[in-house]
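First, one chain by itself in structure tokens, the form predicted alone.
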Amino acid sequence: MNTNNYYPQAQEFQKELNSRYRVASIWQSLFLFALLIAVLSLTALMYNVIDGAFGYIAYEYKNDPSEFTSTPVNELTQEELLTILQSNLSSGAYKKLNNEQAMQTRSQADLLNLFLERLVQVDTKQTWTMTESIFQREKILQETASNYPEARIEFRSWLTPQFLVSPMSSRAEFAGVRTAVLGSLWLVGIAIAFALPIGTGAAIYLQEYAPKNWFTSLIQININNLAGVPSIVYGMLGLAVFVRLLEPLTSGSMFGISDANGRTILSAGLTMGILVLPLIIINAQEAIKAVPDSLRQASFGVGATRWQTVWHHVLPNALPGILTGSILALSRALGETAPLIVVGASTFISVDPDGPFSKFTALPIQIYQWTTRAQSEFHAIAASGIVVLLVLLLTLNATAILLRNQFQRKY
């Protein structure tokens, strides 16, 4: 008998096929517990974020509010704490205020923090998480009134809409994201500027032009190497490259700003997108790949030629995986502290980036500043800040799904 087209039958098919559909339900049962580490992974990463950023507060007011004022605080209008400041802050004090936002401008929350952080002074004497504050909240009532017995107790969400709008702050009670936000926001644009047309353009080539020699073969291992570089390294490129050798440009001294060195927003976004670009590269060439052959040919049968039938059929149909690709990469550099920090971004900086020369901060960076302080009041503004990050990638993401399915129903 020929074993090799023997096929069991009767009792031995059946203790066969019962086999088969064991080693299935262990697979499946292997692949089901995978899932559920990653859910409860993520769950636990999304709940120790924000246990930090709410809790209860225990802090005192070095000065009196009624030394200057005989409203309670918290009834203040915007006028009255406009001319508490310039009454009692230095004028030095008031003038770099003013210099950095007209005063009356400010709004009236803005002016509220300055008032409590320039004049009455909030001392912060201890905070607890939300789990803390939930299931110990006698214990944390008790523990203040015998440490700390002139000190406020409040639950304080740190996450608000003045945490956003709010700059950088030696304060964790009233420091902000605003700076960082910006900072980050000034990268990705300057990043995506220039590694978008640059590694589509690329991609284009290497695609449907670069001839299948060992030239180009070479060119395609190195940017597969690229993407998996250490970011530190491309950090170590961008101080060589952009602030040191390219100064004058990145500076801004060749357009007349004298103010500044190579250590700018224009640096640190060109070197974020030399990061991203060989990710680029690959997305843009797996969205070309996939585009049907039979389009190609049904355009040259028709006398159309290569660089018509690239702009005309392969860009639009590849498009959507091209911009996917490209945010997703994105939201890599929005993520990165190592290669800004060599560049030189501010660990502290108040001043908002007004362009591509000027100093800067990023989100990642002030929440790594944040969390070396041993304050325990900046933690919970560090966690605050890891929400804010969060919801930024979530919203690029989004962003790449939104744009994906808008060009797939357009083409």
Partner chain sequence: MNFDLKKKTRIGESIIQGLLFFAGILSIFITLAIVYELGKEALLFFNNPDVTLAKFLGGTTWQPGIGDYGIWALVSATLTTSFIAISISLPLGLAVAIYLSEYASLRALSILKPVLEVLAGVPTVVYGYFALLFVTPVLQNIFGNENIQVYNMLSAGLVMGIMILPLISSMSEDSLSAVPRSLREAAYAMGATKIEASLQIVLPAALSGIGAALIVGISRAVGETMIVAVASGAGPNFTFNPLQAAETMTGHIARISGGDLSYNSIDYTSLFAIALMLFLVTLVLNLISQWVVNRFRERYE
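How about the form predicted in complex with its partner chain, since we already have the form predicted alone?
Excluded here are partners and other molecules; the one chain stands alone.
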């Protein structure tokens, strides 16, 4: 046999090989391009959020501060502010504020905000993003000078400690996320208190007890499906079941607490609980699966019952995995918005939630509301709210990763 019939000539072979390598490098650069897009998108998103949270603001005072005091605004002390507020606010308004939080216990920054909001009445004319503020500084100053000759202009960070502790306000300059963050914490707390025990129980049942038959695989398929149901459908379920059907329970009227409707923290928390339940079950199942069979057999071997085996050997070993899964489910619940809209989060609430039967708002709801407002100052506080939400989520996820690394056992 003549091998020359099977192999191309050396030159031709080299040529063909080169072209194959060329194709390979083209493909490889396409792959890198795709990765680049993913990384760039994340960068753009982060930049977009940070960009929105800082920038120039042009505002006017409706009433000049000198009408109330001779001291410059920035040098006012707590006592001075108290007297100004007391003498200039209507007694009804003062009493209402005092009821929300005693005036004497409020900080100077808080009182200053009240002074500016209620008496001086800051009127925001325009805001700019950070990039605009840095690169078009001259233009912004000129525009402001010609459009609003009265306006003061300053570079403002919308994300301030004050933003974290202030309640909602209809004016973006004074709004904060305290009510929303507290609402979110309540929600997530109820959701996890509902879903963690049930989810772990379901996982134990499926991994340790369930016989291998069609019914068990039906449950399994069903759980996998529930994990893929759109969150807004869970919202509709919550609306129909918790808000309407179980209204006496979820509104608290059964316990004589309030006679409001069923659109409460409890309803929303339970809806969230049902939403994250499949995730918790699936994660807990994985964790239980990872516990080696030798442990179970050793336990059975010394005469332990099934539950003793599960309680003393399987669960302690699976616990880090279960907790990691729950934290991930928790962060999912923290960021979910759509079901809350459907279940009926209130959009404007300035009073802290005080129990499972109060009306509520949540951080993602506020971000949604602020984003959809037309005025740019609301976009700025939406961006600040997003930073708060992302920091909360990052903390949660970092905890999950630490937990996983700390307790990870290799069998």
